[in-house]
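Single chain ahead, written as structure tokens, the form predicted alone.
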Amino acid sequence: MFVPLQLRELTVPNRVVVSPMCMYSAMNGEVNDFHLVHYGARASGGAGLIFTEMTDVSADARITPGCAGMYDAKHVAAWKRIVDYVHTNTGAKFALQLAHAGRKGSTRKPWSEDPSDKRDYSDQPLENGNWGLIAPSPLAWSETNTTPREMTRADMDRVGSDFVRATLMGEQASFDMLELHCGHGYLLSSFLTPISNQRTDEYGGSIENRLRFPIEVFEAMRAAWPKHKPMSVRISATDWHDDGLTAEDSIAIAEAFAQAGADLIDVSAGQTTPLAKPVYGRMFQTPLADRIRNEARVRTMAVGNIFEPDHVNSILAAGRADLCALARPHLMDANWSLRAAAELGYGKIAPPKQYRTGYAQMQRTLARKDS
């Protein structure tokens, strides 16, 4: 887990990744002090690579009004402040994940601003101020969500331009890496799966046709992104539904993005339909990353209920993935990687100089427990 990974000219110092996690705490797409502390703490915690939360390419591409954006000059400045902090004070690399929510947009934050209200409002439409939704086909996410408008070629052109604009802004903000979100039922994901793509034109039907628009977007972004900087693509490798993506589909998707210039496939799963029946368990999505890595012959990142150093090491040592992304463990322990290094007796990881005495004390404490 502490072996560096080379992606184009980027050297990721170790294989532990802070997974993209929506914080729903931006204002009009602009990240703020919360995000500075959130990302800064996790970058200081020893992970080799951290990802932004899903960052949307236009105001109407957001999931909720609290989602982060990259479509305004003020967004560039706000993100650059955080990127500069990470680069100046830590050894972590920073990746920007770009997305469009598609038919899952225009919804409430998961929580109420009333602290006494503990209900979960995920995927619930806004009470007011809803914006129009677009998707490959006019199919609502659920019975309570707004039905999207089927995208025209003009809509595709506009969305493609939004992704390219956000890509250029990501370079202005000095991000090290870029990820295109094509998973979890958002716009580009909904083109890939037959559950939400029921078009009868050249963008629907076969997996080759369903890939057409996501690949167009990726290729335009790759052309705009510096050649020396890597790009990854997050996919849902299964819909956890009998009518969804097949294993062969996910291999074809990974191969197509790799041929278009993707350096890494971020292999997630599900969240493409509320009817999904996922099979949860320890490292439950790792077999998907394993299959894609070894059949499509492309680097992969495993994610999903990976929470112990032994999980990470076993996945990497067995050649099942090249990176391991941890989400909830990093929410509860920003220093997960430093703690793992101390537990394993690995002495070469470098905490921020301000924290070195604390790290040394943790190493000594853990060594006494072992003895």
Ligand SMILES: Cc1cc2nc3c(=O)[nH]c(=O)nc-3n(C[C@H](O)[C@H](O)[C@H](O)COP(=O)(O)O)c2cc1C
Second form
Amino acid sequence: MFVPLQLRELTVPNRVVVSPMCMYSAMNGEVNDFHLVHYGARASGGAGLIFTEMTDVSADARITPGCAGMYDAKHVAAWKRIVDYVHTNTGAKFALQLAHAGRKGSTRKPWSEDPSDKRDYSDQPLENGNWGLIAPSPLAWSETNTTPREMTRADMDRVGSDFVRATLMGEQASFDMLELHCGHGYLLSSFLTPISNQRTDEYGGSIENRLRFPIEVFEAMRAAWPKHKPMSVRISATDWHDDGLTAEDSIAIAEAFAQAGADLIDVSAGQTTPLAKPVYGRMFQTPLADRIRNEARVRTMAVGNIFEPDHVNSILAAGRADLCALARPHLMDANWSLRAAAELGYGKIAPPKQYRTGYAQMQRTLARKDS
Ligand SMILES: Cc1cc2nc3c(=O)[nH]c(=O)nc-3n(C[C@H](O)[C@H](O)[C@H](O)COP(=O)(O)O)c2cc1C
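Moving on from the form predicted alone, kindly provide the form predicted together with the named molecule as a structure.
Expanding to the full complex; the earlier chain stays at the top.
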């Protein structure tokens, strides 16, 4: 897991990735001190690549009012402060995940501001101030969510130019890599899966048609993003539902993005319909990354319940993925990679100079345990 990976001119120093995770803590799309500490700590923790949370290309592209944005000059400056911190103080590379929430937008943060209220409000519409939603077809996420408007060609043009503007802003903010979020039922994902795309024009029906708008957006971004910097695409490779994507669809999707210039497919799954029946377990989505890597012949990132160093090493050594992303394990342990290196007795990883003595002590303690 400590072998570097080359993507265009970017050298990712090792194969452990902090997966994108919404923090719902931005104000009017602007990231702040919380995000500086959050990303700064995880970048110091030894992972080779860290992803931003889903960062939205316009105010009405957000999931919740706490979501991060990239649509205002203030957002560029706020992100650049964090990117500069990461580059100055750590060896990690930093990727920006750009998205539009589509029919899953205009919802509450998962938590209540009242500390005694522990209920999960994810996917619940706002109590007031809901904004209009757009989607490939006028199908609400659930009975309680706002029904979206079917997108017109003019809507597609506006959304496409919002993605390009955010791409240019991502370059101004000095990100190393860019990811287009086409998974989890958000706007572009909802074009790909037949569950949410019931259009009868050239943007619906066959997988070629369902790919048309997401590929258009990707190509416009790729043209705006510097050639030497890599791009990835996150997909939901299955809907965990019989009426959803087929295995062949997911290969066709990966091949189409690779053809359009994607350097890596970030293989997630599900969250495209509330009726999904996922089959959970250790490394449960890795077979999807494996199939796409070995059938579509593209680089993949595996994600989903990968939490032990042995999981990462076995996935990589067996050729099932090129990178492994860990989300929740990094919420509990920002230093997951440093700890793994100490446990495995790997000497070449460099902890931040300020933390060297702590790292050395952990190595000695673990060595004593072994002997
Ligand atoms: C708090 C939280 C927020 C998340 N937000 C995002 C997100 O912004 N974008 C995304 O693509 N996935 C998001 N995910 C999904 C994770 O990136 C990851 O795919 C998922 O949690 C499975 O990995 P894990 O088992 O290591 O947690 C989120 C997950 C969590 C736990």
